[in-house]
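Starting off, we have a lone chain in the form predicted alone, written out as structure tokens.
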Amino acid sequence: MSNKNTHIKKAEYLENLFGCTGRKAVVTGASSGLGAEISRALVHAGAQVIGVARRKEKLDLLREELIAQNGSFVSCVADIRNGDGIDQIIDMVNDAGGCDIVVANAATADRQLLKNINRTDFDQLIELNLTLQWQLAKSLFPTLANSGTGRFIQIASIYSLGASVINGLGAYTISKHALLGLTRSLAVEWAQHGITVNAIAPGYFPTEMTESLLAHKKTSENLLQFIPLKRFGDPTELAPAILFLASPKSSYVTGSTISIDGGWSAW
């Protein structure tokens, strides 16, 4: 066999296992950060991406990026946690025929001991990390039901896994354990209609969202003792999982988390 042919035989096998070409995917938190790695991932594997996020002019630019790589990506400027950020994705997927994968990528984080914060903070933190993730699941259930092999995927974290070793991280944390157990059984619960549901478990990557606390010599160190690998992690190394939990051939995998953390679970 030449080269040539093996080269398209083994590019044919590494399509019909990660490939998501023809498939439609969702993933909101889309503007930056894990969220923007995410939606260039299924892109470059041929998935057409509806990137959901607040700002606009974060998802342009994402946009921009994308379609002069010969990507498929539309931006859907809304916000999940008014009443009408929901019924616009549900409006944009029915536009484009249907979704087969929704990254649920979503999420806040605020920084106040339990003792201390007061019950609007807490219940906003839990309606955005745990509720509406339910809310969308909810309302995309019959289309990914209809796609045959519907696949949702929930970003969690490694403080779903045990406490946050920073200060102040409690409520985040309870609402990413939650996760878990929003994700295990929507797995049971999906699984007569062909959806699977399975969640990836960050540890530490370099993202808005933590710039400012590893930006901190101090805590940075701290949190380096942490991890085996003692470094942080990229976010395009998020890729290979979510690409594997995107596909169809991962049709035996419901109800699991894959930790990304340079070891940090493994204590």
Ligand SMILES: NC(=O)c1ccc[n+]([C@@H]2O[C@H](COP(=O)([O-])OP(=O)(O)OC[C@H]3O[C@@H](n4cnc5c(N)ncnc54)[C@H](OP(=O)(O)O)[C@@H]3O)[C@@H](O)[C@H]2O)c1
The other form holds:
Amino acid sequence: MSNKNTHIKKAEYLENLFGCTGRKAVVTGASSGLGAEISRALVHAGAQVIGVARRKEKLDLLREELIAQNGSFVSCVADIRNGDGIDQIIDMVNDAGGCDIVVANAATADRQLLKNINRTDFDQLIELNLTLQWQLAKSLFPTLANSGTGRFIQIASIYSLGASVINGLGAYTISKHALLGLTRSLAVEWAQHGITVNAIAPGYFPTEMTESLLAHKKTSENLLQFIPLKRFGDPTELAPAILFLASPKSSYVTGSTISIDGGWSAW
Ligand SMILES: NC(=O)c1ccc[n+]([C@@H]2O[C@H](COP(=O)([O-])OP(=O)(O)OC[C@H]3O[C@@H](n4cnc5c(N)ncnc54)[C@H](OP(=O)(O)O)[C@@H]3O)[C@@H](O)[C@H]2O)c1
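Take the protein just shown as the form predicted alone and give its structure as the form predicted together with the ligand.
Every chain and every other molecule in the complex is listed next, the one we just looked at coming first.
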């Protein structure tokens, strides 16, 4: 005989484990690719998301889509390379009354060999992919500490774990390796404040960043040889890991990297 009160309530249980109702999030690079999909995942799980990028029209399209589904998404049109870009994010976070989750996703890639790349291009790539990730983290620290269950999630790469199999991704690879140093150092430093800091290391996913590479038949076939699952990822396949790391229930996971790469890093 089953008692109604003792029935496992699946929806409640899952909401309790992975739901984001009442949580506030910032996603950088929300206008396209993985950042747009990460924003969708957080909004669908109930979070209020501030999506950051330079292209207003792209952010607004995503906002319209999510608001039509009763979700909560606001556009923050900002260039985080500009002096006041991060200040704009902080202003919007303050207007929203704080922030519990940050997904530091915006980055760039440059195809130049290390023997050819000039100092300016190298510095610019390191600035966006690494230095500004630290500055964003530093700027959002007070609000994440205030949350009590702050979550900082970096978007790293398979090239955080080994050198690129494609020529010309040296500077990108260096920046993404260092990003794991930042993730681990912040995890240790912020543990006492109840903030967890973790990274996701994606393999190859079709986005604006990889579009021209994956459209090249020979390169694409070459890359598939390194992927045990023999296909590229779908951006929706990041959602479970994002919700796991964003959840207050993943409180004992910090300084970790989750590879989502079809098995690339398993060789
Ligand atoms: N796609 C893959 O296969 C793959 C694999 C491993 C890791 N990753 C990582 O995943 C993350 C997302 O990449 P993606 O593939 O989704 O590339 P993407 O489609 O090119 O997205 C990059 C995002 O960053 C934003 N952005 C770039 N510079 C910015 C700036 N100065 N200020 C504000 N926003 C800026 C772009 O928006 P605006 O142009 O509108 O500013 C865009 O929304 C990156 O960290 C990338 O390294 C991707």
